[in-house]
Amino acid sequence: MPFDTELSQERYRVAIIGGGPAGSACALALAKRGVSDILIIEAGDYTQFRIGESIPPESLRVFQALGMDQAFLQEGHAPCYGSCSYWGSNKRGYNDTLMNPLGHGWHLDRCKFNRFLATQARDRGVYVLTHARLKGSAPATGSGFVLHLALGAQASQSSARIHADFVVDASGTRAVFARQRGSRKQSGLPLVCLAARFAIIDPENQRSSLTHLEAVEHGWWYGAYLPDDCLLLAFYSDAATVKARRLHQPEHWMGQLANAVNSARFIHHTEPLAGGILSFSAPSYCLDQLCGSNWLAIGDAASAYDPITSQGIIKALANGLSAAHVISGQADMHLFTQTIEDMYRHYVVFTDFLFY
C-alpha cells in the first residue's frame, strides 16, 4: 500500500518533519498513547538508497516499547554479533554480544527499515506524506505554527500550507525547522563518508556477522555484509583529506583501501556494484537550542555523533520515544533536552579520549 502524496486536512495536532527512525518512532509512540491527527512530512518516498548501519541488541527494548518487536523480527534483517576492530595495529580486538541477554544486534537494510517504521506508523493512523518538503514556517496566531510545504517531484511541485499545534523536527542533520527557529549547530569535527557496495560472486565465501572497523592514518574503515547479499565498505575522513587525496574518484578510493590491509581483504571474490563511490556527510554537533514553545528537535536534528559510536539509529529511536512522553504531557521538556545535552557532552569526552 503506497504512502500519501496529498494532504487530507489543513490542521494537525502534531507535525513531524522527517520520516526516518526518529520521526517514525515519535509518531508510533504518540499513536500508542492515543494522540490523533499526526502528520509525518517525508522528503523522499522510502526507495532511495541509505547507507547500511548496525544496531545493538538493546534496540529490541525500544521496539518492544513501541509494540512492534515481533513485526521487526519478521523483517529478516541480518544478525550482527558485535564488532571486530584494528585500532592502530594489526592486533584484532572484539566487542561481541555473546553474553548479552537480549541476544544479537542487526545489520540493517536502511531503506527497508525506514519504510517498515513508516508503514507501522501509517497502519496505526498516522498520516505519512511523502515527496513533501518544508519550505518555511512561522508562529501561528494563538499557538502552534503555520508550515509551508512543497509537494511532489521537483518537475511538478505544488505548494500547501498547514497548521500544526506542535512541531517535531526529525529532519536529520539538516535540522530544517530548528534552524528556521534560530537554532545553531555547536559543531565538532565534520566527517565525510565515502561508501561503495560490492556484489558477492562466490556463494561459498564465508561471511562474517561482525561489523568490521579499521583505523588508518587519514581516517577509518567500516565494513559489513548487508541483508541484500552485498558488502558495504565505507571510509570516513575529514573533508580536507578527501579533497586533497581525491577520494571521491574510484581509483583513489581503491588506492586508499589497498593501504588498509585488513579491510582490503573483504573485496576478494566480489565485484563493484553500479553507482560508484557514494558520498554522505557525517557531522557531529549539538544544537544550541533544542526546543521552544510547541516544538522540539530529536534524532540527528538535535545532535549527531561520529558514526564510529554506532549510536545514530538507537539514539534516534530512543529520542522519538522520549519525545512522545513530552508531547503527551507525561514528561518534562527541560529534562528531555537536558538529557540530550548531557549525552552529547559524554560523547565529546569519549571521542576526545578515543582519538587524542
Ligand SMILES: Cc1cc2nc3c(=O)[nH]c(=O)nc-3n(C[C@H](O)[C@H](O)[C@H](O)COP(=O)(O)OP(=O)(O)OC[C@H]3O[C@@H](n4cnc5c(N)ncnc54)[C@H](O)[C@@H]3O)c2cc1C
Second form
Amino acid sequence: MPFDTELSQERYRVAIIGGGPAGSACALALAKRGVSDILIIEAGDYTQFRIGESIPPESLRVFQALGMDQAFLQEGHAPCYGSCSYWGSNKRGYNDTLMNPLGHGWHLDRCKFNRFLATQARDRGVYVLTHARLKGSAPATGSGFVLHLALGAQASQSSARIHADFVVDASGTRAVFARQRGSRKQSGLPLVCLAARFAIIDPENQRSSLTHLEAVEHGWWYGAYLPDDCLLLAFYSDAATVKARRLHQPEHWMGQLANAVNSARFIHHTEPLAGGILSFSAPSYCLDQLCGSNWLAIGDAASAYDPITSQGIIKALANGLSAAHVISGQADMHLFTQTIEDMYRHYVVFTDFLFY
Ligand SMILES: Cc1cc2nc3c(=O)[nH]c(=O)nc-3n(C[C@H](O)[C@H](O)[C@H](O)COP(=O)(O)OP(=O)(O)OC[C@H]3O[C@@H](n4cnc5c(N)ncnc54)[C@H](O)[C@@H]3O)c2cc1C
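Switching from the form predicted alone: structure of the form predicted in complex with the named molecule?
Now the complete complex, all chains and molecules, led by this one.
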C-alpha cells in the first residue's frame, strides 16, 4: 500500500520531521504506547537508493524492543559475519561475530529497510506523508509549533501549514528543525564518501559475507555485497583530497581503487551500475542544543558518527525508542539529552584513540 501524499488534518499531537530509522522508530514506539495523531513528514518516497547498510548483531535487541524482530528477519537482508581489514599493511585482520551470543549482523538493502520501518509505523496508525519537506517553523500562540511544508514532487509542489503540539527532529544531518530553533553543530571531522555500485555478472562469484576495509594513503576503502545482488565500493577521504584529486570523476576514482590491491579485486566479474560515482558527506558532530520546549532531536539530527563505526543506524533506532519514552512522559528529557552527549564524548575519545 502506498504512503500518504496529502494531509488528513491540520493539527497533530506529534510531528516527526524525517522518516528514516530514527523517525520511524520513534513513531512506532509512540504508537505502541497508545499515542495517537502522529505524523511523519518525509521528503523522499522510499524508492531512492540510500547509503549505510552495515548493522551489528546488537540491532536485534532494538528490533525486539520495537516489537518487530520477527518481521525484520523475514525481510531477507544479507547476514554479515564481521569485518576483514587491511589497516596500514597487507596483514589481514578479522573482527568476526563468531562468539557473539546474538549471532551475526546484516548488510541491509537500505531503501527496503527504511520502507519497512515506515510501513511498520503506518500499520500502527501513524500517518506517513511522503514527498513532504519542512520549509519553516515558528512557535505557535499557546504551545507547540506551526510548521510550513512543501508538498508533492518538485514539478507540482504546493504548500501547507500544520500545528504540532510536539516536534521531533529526525531529519538526519540536515537537522532542519533544530537549526531553525538556533541549534548549532559542534563539528568533528568533515568526511566525504564516494561510492559506486556494481552488478555481479558471474553467478559463480564467491560473495563474501564480511565488510571489507582497506586503509590507503589518502583515506580508506569500504566494500560490501548487498542483498540485491550488487557490490558497493566506497572511498572515504577529506573534502580537500577529493577535490584536489578529482575523485568524483570515474577515471580518477578507478585510479584510486587500483592503488588498493585488496579492494580492487572485488570488481572482477562485475559491471558498473548506472548512477556513476555517488557523493555523500559524512560529518561527525553533536548539536549544542538537543531539545527545547516541546521539541527534541534524535538520530543523525542530534549527533552523527563516522560511518566506519557502523553505529549510525542502531543509534538512530535506539534514540527513537528513548525519545518515545520522553514524549509519553515515562523518561526525563534532560537524562535523554545527557545520554546522547555522553555517547558522543565516548565516540570522540574512541575514534581519537583509534586513528590519531
Ligand atoms: C556514506 C555513509 C555511509 C554510512 N554507512 C553506515 C553503515 O554502514 N552503518 C550504519 O549504521 N550507519 C551508516 N551511516 C550512518 C547512517 O546512515 C545514519 O546514521 C542513519 O541513517 C541515521 O538515521 P536517521 O533516521 O537519523 O537519519 P536519516 O537516515 O538521514 O533520515 C533522515 C530522513 O529525513 C528526511 N529529511 C531530511 N530533510 C527533511 C525535511 N526538510 N523535511 C522532511 N524530511 C526531511 C530525509 O529524506 C531522510 O529520509 C552511513 C552514513 C553515510 C553518510
